[in-house]
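Here's a solo chain for you in structure tokens, the form predicted alone.
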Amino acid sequence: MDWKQVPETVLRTDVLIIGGGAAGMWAAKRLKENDPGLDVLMVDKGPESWGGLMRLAGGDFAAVLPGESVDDWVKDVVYYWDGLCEQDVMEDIFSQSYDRLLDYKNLGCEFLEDENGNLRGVPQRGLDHCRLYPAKLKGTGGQNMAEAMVKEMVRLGVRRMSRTLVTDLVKDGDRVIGAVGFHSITGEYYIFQARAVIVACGNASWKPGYNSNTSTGEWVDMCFQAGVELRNFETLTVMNAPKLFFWEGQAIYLALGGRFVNALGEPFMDKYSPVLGANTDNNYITRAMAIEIRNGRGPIYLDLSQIKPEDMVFVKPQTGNQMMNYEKLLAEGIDFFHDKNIEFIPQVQLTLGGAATAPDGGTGVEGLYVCGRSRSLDYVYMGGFGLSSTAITGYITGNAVADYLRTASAGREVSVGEAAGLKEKLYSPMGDAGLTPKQVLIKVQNLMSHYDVCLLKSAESLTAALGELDRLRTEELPRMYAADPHYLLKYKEVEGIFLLTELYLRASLLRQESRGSHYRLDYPKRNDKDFLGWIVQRQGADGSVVQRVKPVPLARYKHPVDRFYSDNFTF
């Protein structure tokens, strides 16, 4: 393709949002809300109106109640995620909750209540206060957030694009003032003109089978091109998946009693954590699995025969695309619920890493701001947390965007010059004659999965893979080329998940420590003197990585860290 003949638009706009999941509608929907005379325009490489991973969720949202204290969910928190906790960005958060929960049920999004009307929560991980509630009908909650939100979009006058993919962020000096992009059917080139961006993507992930997840590195290059700073890349959530199906809703069913077992039928988490047993967090599940498969005791099955039948309610499918999944098995003779002989295996899912920001989102860029998942918050995964943190986070994010906006000036246009450089670069992989972008994401994916890897790390395994991805890099990456747009949209996908497996590989290699979800056989054991802080990664001025440990400012916290939840296991 010449890219010279590419036909181009310039799009101006006060606030380019990327990202149309939860995050991005709920900064939109704050923008508008602040000031109606906002021009917001929403761009995602999604469908129109998909809402993102939103519509797959089961709808689990946590909340603090009324009369709950914020501050023992905050203190779980802290003793969950192993000290990495920004402790006051989490107090705002949870002291937000509950006005999020109420704004979906006033956008007639239903929660499953007792008789008297009263919200039933699930516990979660073991906590003693951390809870997630539950959509009415399990199977399309998420489904049924994103429908209303898509229609608070079009009740605000937000507009929108879909299937366009932002691949450059336009700077003027220190300052964010447009992006450029693309149209993935027809290639259209687009120079956006912004006077604030937000980047609200979801976590980035190396395209696994489970929960469809097509969120994935090339947020994270475009972040890291324009100077802002990383964390929490060393950080994973491998899930403990059905190794032939799709099923979603672990938070809940393990909460429930739900466990996995080994295949001489023993539970085996209580061997490795006799307090929690498998009510816990995937990642020390998966972990117990590869071990327990590396020894002989494989395959895994899931048992949820220790489920009472009036909590049955929680996490069988009532409606929606996984009822019918559910009904699909069935007639293939499977009962989720009852069978003790559905496989599950570990599966790389995606990354906790993202944009280290302010407490409103900002990201020390001026005019770029980051929110929901894209943004670094948790190092452990919390059920429900996901839809909580992405409407707070996007709410508080809109806010400050607006404040921004009312002292910003317009900024400069993205001159000629600029956009015709990125629209050659951008268009030079066009071809027919090459390796695909899958044949090179298949060969990143396979490095991933090995256990030696994504659960049970060490200096040996971790450089090995660093090699072999510089490898990739070098032999593969050159090769590989775009027949069409729609496979140049597959091209910036997998080219930023290169940067995100180099940043997860090189961030685990620096912890030489245990903690939360990472976890190294040759640092068994949490090192609190030279790694109680997150590891912060930002471009050098050579196009590398640079990296470091910032400690957790404990001299200004409310909370003590003394309390440890990776102590409950052995491993």
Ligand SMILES: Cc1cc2nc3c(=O)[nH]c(=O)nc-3n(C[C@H](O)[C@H](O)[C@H](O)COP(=O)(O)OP(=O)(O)OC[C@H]3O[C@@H](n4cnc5c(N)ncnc54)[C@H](O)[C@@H]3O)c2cc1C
The other form holds:
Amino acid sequence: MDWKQVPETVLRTDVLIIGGGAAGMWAAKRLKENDPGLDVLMVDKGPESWGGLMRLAGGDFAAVLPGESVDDWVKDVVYYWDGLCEQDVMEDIFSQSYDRLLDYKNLGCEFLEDENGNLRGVPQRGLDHCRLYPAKLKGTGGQNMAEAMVKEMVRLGVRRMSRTLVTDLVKDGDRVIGAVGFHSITGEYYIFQARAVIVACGNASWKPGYNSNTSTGEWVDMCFQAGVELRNFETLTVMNAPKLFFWEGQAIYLALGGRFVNALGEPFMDKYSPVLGANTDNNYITRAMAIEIRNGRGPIYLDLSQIKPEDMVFVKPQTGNQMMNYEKLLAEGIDFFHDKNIEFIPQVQLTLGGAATAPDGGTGVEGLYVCGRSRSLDYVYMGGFGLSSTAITGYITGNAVADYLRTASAGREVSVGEAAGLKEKLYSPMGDAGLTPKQVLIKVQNLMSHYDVCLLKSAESLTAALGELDRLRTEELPRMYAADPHYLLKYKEVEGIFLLTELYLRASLLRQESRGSHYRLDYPKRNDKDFLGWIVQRQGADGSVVQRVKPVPLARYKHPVDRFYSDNFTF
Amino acid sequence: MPPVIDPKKCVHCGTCAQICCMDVYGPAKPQTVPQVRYPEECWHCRACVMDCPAGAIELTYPLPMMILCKDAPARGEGGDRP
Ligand SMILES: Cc1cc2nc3c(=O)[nH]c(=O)nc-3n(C[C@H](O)[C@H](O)[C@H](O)COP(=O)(O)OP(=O)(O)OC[C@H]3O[C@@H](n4cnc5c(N)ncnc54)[C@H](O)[C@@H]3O)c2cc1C
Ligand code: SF4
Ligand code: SF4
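Previous: the form predicted alone; requested now: the form predicted together with the named molecule:
Full complex below, order starting with the chain above.
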């Protein structure tokens, strides 16, 4: 097949939403509720009516309940994120959290309540105020939310396209005018002509498995090329994962008395954090795991024996995916809740890096907005914040774009030349010989998963990893090919993951200190004088990564930055 | 292990192919048992197993299915220190 000859279709819309997950659907909902006359086109590379990763989520939702203080929550995250918190933005976000929880309730999603009808919350990572509220039925909370939101899309008349990857944004000067993409089954080429574009593509990850295989790096590439400022790419979520199978929900166990022990049976977190012990953030635990294993005290096991019997309702899956997983393991002779020898090791999942936007999700590019997990807010992940932040930022951005369109003029048409140039570039990897995307991906994953790259970083190890990435980029990337449109999608994902990895390594090198999940063996202490700020990255004139530290504007903020979560640890 | 469809149980509804977020089955043809076209890409989310009305899909489990962290060779090694 001559891929240059594939049919192309021009699609016109008021708002193009890239990504049909929680954030994209919330933005679409608000756009239509503000102005039913707007044409909203939501495009997703996954299946129709899927609803993104929310469909797999347990349903834990972080929210500030009436009567609680939003300021207390903001102070908690200023502390938890070692100061890297946009305090005014988070105040606004938290103050809308209960409304979004109520919205989900009104859409028929149920949360766990006590006999008096009060929500039952679980405290987070040893914080004083932040809590998450689990769904009534552990296991299908997210699925119920996804289904309810998909129904909303149908009710509101949001146009949806599935199995379609958006690959490039098209700009006219400093304004976005559309995008291009292709259908991952038929290969058909699309030119999207839009007055505004919302990127809602989820997190950026290295495709670690079950819980983030669709949220990859191509949207990071797309935003980078369009001149969007990015930040927090030195952060990672490194989870504690069973070595042989997938399991989720560890965060809740730790809050209820679960703990990790080493081969000697020692609950080693007591040593690394006499204050917090086992109930802390996963990134600090996996750092300790790596040190324990390095020093011959592995393997590491999860010990659930200290959880109170009445708390097991929070722990044991009851329905859905989680239940199926549990039953499958039982059938294989593994009882997750009773076996003592289930080995856990660190696993790189994703970065919390994303677009640095204005409070309403606006980027420096006119008409281009980012919401949901693609917008970087949190410096260290907090349970329940995925579902609440996507609803809240989707809501905020949907409103903002509706406002913008009230006065925005129509942009110019995407020209034939622009579309043709991008098309030629897009289909150039089509072929039948070379390296498959997966063969190349595994090499990048390998590079990332060394302890000294993801957990115990140093100038030496990061520089070596950059060198290896460069080698892969010059020797292997050009040999990567796509046998059909399905694999072209994988190709674009892996290409994006190269940029993601570079952003991670460069930001990690620049931050010559330790903060949050970022830990440098050669700079194990925090250095507030030089690094109490976000590392922001953007594309330079020559295409390379330009980066700097953007200081936290302390003078403008309400709360002092004088308590640090990382001070609880001995490393 | 990728999904395996029991052709005796399958009622050819196409749901599995429609719901798979990794497009493991490729497009479904009417009135046929879906083909597992891209088996190596199954990420074991089990959406297809859950949604199959006939209980026709089996996934093998447990699975070492992802790259997990490991220590770097030699670099930075030695003594009881991070
Ligand atoms: C197993 C699991 C359990 C979880 N449990 C919880 C929980 O209990 N509580 C909680 O708060 N959070 C939880 N999370 C996290 C939460 O589900 C996510 O953070 C949230 O759903 C992300 O929403 P999003 O819309 O930002 O991104 P996503 O859901 O990732 O949606 C992005 C969408 O964009 C599409 N896309 C990406 N790039 C492109 C492109 N270039 N072109 C076209 N389409 C594109 C993707 O296919 C995807 O559908 C869980 C996640 C998983 C996987
Ligand atoms: S388990 Fe998930 S990824 Fe695998 S074939 Fe089924 S739907 Fe697709
Ligand atoms: S969902 Fe089940 S019954 Fe339907 S086509 Fe797939 S395997 Fe057959």
